[in-house]
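Form predicted on its own, single chain, as structure tokens, below.
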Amino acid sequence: MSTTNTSKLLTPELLSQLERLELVTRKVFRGRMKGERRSKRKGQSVEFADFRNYVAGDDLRLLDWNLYARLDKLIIKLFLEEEDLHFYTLIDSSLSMDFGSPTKLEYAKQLAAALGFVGLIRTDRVRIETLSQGVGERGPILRGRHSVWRMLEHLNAIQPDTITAEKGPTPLAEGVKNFCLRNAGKGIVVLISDLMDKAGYEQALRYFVSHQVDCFVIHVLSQEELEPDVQGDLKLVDCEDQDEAEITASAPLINRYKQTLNAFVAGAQEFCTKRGMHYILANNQMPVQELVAQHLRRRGLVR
């Protein structure tokens, strides 16, 4: 793999910051393998958590015989159980994401690499997929620091979707539905998308609610979309369905556009908040390390 491509996704400065972080979930999920994560559930490990009275059926090996000798009571020692975590990143690779400098897709891939790296060094199970994948097209399950290079190769292979006469753009709702059908494991899901779909984003996000995952929606927009610098007569062409519109970019039109955009962002944030999902708006000009260390830490995805 090209060292240049690798350095674009994970710079040395970003890596030094990520080494100190770990992923966090507000929900308790039962992992399949033992990991390094301290669970809220009680189980067996070397780290003491609490005591409770013995009840029939408890493992006798967990009895505290010293307390029994002092109190004449059967007391069970509880320990923090260590478990791994499912961490999924779902990237929108539609043609609308191939816009900006860097493109929104390039920004999404760097963010996915950063969060995936944090998960891998903490031995969480990491899976990175795109919205265009079918029900049976699962991404590789990655685990452990040795999988970092494999993750970067997988991310570098992600390209903007190709639209043909036989296959049009993948609707946002269909992409999320297919993801939920492919992945039954509970855990953290980070959707990185511009949420641009003529059918809306609401149905897509409802699938995450019914899937009972800890969901973070990273809404990526380019600087050109947030602060358009255009003027005069223009013909706008939709990159996905080739719809055309002729406009005259005037100050009143730009103001109306910004009002519409602000309403769109506010609506998405309110929709997510009401359903227990985290919403974060990201400008493609914001350094990924700032997004992770400040905004995502404040929202509780990392610590």
Second form
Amino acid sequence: MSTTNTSKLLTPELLSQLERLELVTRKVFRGRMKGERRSKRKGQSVEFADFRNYVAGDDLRLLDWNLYARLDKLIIKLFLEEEDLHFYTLIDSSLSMDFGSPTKLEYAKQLAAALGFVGLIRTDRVRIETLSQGVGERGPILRGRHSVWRMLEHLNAIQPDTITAEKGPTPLAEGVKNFCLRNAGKGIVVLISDLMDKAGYEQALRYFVSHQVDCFVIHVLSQEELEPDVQGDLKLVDCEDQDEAEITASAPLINRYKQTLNAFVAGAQEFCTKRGMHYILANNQMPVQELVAQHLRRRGLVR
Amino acid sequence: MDSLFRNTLSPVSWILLGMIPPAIFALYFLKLKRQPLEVPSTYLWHRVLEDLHVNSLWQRLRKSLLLLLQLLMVALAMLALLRPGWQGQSLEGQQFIFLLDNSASMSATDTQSEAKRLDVAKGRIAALIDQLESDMSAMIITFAEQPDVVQEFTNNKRLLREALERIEPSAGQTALRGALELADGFANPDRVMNEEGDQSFEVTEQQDVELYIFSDGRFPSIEDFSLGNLRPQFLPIGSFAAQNLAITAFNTRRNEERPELQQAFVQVANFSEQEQKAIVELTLDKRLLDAAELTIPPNGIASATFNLAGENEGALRAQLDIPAEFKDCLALDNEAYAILNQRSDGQVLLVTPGNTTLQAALATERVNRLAKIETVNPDVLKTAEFLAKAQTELYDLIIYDQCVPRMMPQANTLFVGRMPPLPDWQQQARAEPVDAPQIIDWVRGHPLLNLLELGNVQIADSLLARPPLGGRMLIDSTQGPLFAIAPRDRYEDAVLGFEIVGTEADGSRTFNTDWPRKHSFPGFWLNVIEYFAGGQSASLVHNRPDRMMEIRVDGQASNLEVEMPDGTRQLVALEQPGRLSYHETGQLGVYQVREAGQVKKRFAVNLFGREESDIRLRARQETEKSLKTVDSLSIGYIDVAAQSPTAAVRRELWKPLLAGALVVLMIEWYIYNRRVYI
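Now the other one: the form predicted in complex with the partner chain, given that the block above is the form predicted on its own.
What follows is the whole complex; the chain from before opens it.
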């Protein structure tokens, strides 16, 4: 574990806590390689699944010799195969994520690192991507404990998007669509985003529904968004599209904002719940450790 | 000047002030250049603003709350500058003198709010001070027994108010004259003679000075006084209906028939229109001795006499127990104090080689009641012990019969047949006696010769007693003055030119005059004792508040302790041995003079003034009963009409307005800082 000790994304305390965890999914997927997950496939493990008659070509090692002795029939004993789990983390790296202290993006990266670490030590197949990646760009596939360093390197390389004249901000829906096109495999998808898209988040999340993945939406909001501390007459400028909103801060305005925010959060939660997705609201002030150990555990992402 | 508004600013100032509200508007709209603030997303904010547009009018009002508050504050300030006020006169003039009566009667509580008259007067002076413009100056003088300049001319209102606060009620009597003279001194500066020419010019510019007299008017008119530049206004304080019961006299004396018996005499006056009953309680050193119920006719007096048989010395206190239904407005005069003294105070020394007629005349009962007579031989005069005694004011009077001391004693003296050893007397007197002078006139009005008929007195020979400067000739004869009196320091020396018993050349004694056979002889000696020794001791017992007290004390102590009625003690240095001058007699009650813890003397200070106790305002005589008006003051030959006692001063509104503006400012500040929560 010496390779991760120096990383600011994963602290030793967090690592020792994460070592005991594993990723969980309620759905059983078919993996690609031998792993530690129970798979739909029959194969080799200690867990008995079924019997069937021997047909030519079957592995003789699988014959149940005890049954043969009793019944004088060749019966093959089937076991459940244990395979790896596909674990995808999709990070929203839009400019709006570059706010707060720590920034929401930083927070998202920490969270991704923690979950990725959990996956790696359980030999799951971990892939971390961002929303702004094109259809062709793929993130590295990580597997095994030795890949932690690579994962952290990859995470550190993720920077907030730069907005240029020809390339505006990537809409949430487009990013998710690209992701789904890139990764056909089934597994767990964790979307870490602030869901602040003027076009709405609904379209984006619908892609996950059709994609048949076990989807977790971690909605990261900064303290400034939850409890805005604004005073006086202000012109609010949107950092992504330079949209302006003129406000005069007053108690009713702040109250109204909070109401709107609550409605927004409640709406997102309801949308996810209805579609079998998990919605978790995260505040950037809450330590990642606490989020993983308590909230995600309760929601069943880790065990 | 009774208008609702009073302008305080010039047009230019108003124009400048009028520019403030547009400036606020302008600044407010300039301020609306909003500060940009980058946020992650305006997504939620837009939704918020859409919601809020529904009730936008209220929102807009709320947005400009600060603007409205600023405009309100400026409006309040402008209104305050207009000085709205109503119902009142304004002060006219440049200089003001407030004469405030703080005599005993001003402690009466006959006002509506049960406050003392003095406090009411102070309140009205404070209201006048508030009206002073910045170029007006004022001073405050209080007057009771003595006038006191509480605050000299100043235009600093704070100083004036502080001075006003310091004024305390006193127990003294009203003496307006001194205050007027003091005010006159400030208002009418003397003309100063130019040394080179004979021109006179004024030290300062002559200005009219407004003189406000706040008093209850209980003092006689003042004559021989020129007001000069003073323009008096009399503002009476008090009411016609004020009732008061007062002890106007309280003393002890010996019973005429039984001189060994002491009596206390109390006189109670009723200053109201109804007959009143009251109980007089007499206590000696806090022990109740006696009580008597008195029925006092309206505007009359009643008296009670208490026998003090078998009582020792002590402080007597008479207290008036007034029935509850009677509203006694002045509490100061419901108590009186007196000193009970068994021994007679007067000490008289008779120095004579032997004079039976004189000794007989001084041995009468009435003389003994007044003074203790000690007779010594002239030989004693030379002893050191006597010389020391003579210098300590032990004696009230020393009678030198046919003898002369080497030096004058610290006492009143009466020389019989000799001239005092003083150059003044010696210069005037002829050394040789004159023969058979015939008395032709004597000063009948002088207390020493009171009720005496001297025309029939025959005299063989006499020295001529010509008094020095300042003295007075009392008996004149065909040959010259026979009896004269002259002051010496604070004593008096009387000289009777002729001996009563003379000594012939052969040493035998013979009568020089037939006066001892006349009725006037014992009468004269009684007068002598009463004048020199008796009367003084009676006056020592009672004193008026705030007047200086002179007490004779025995012994050589240079420091004495005086305990005041409230228990505070004061160390007083004696200027001369045997004589205590004390002037801190502001409190009513019994003062004790102590030497080394021992009570040496007591004296009582009482109000005893009909004018002070009669606290009703003086009504003008000629008007009808139903329409009482306050009598005017008469100063010099000018009648100062009383202003209406309820004449209100202008009530100004600018203070609450400014306070309101301040409150608005604070609200604005609060909202500005905490507007997020409003």
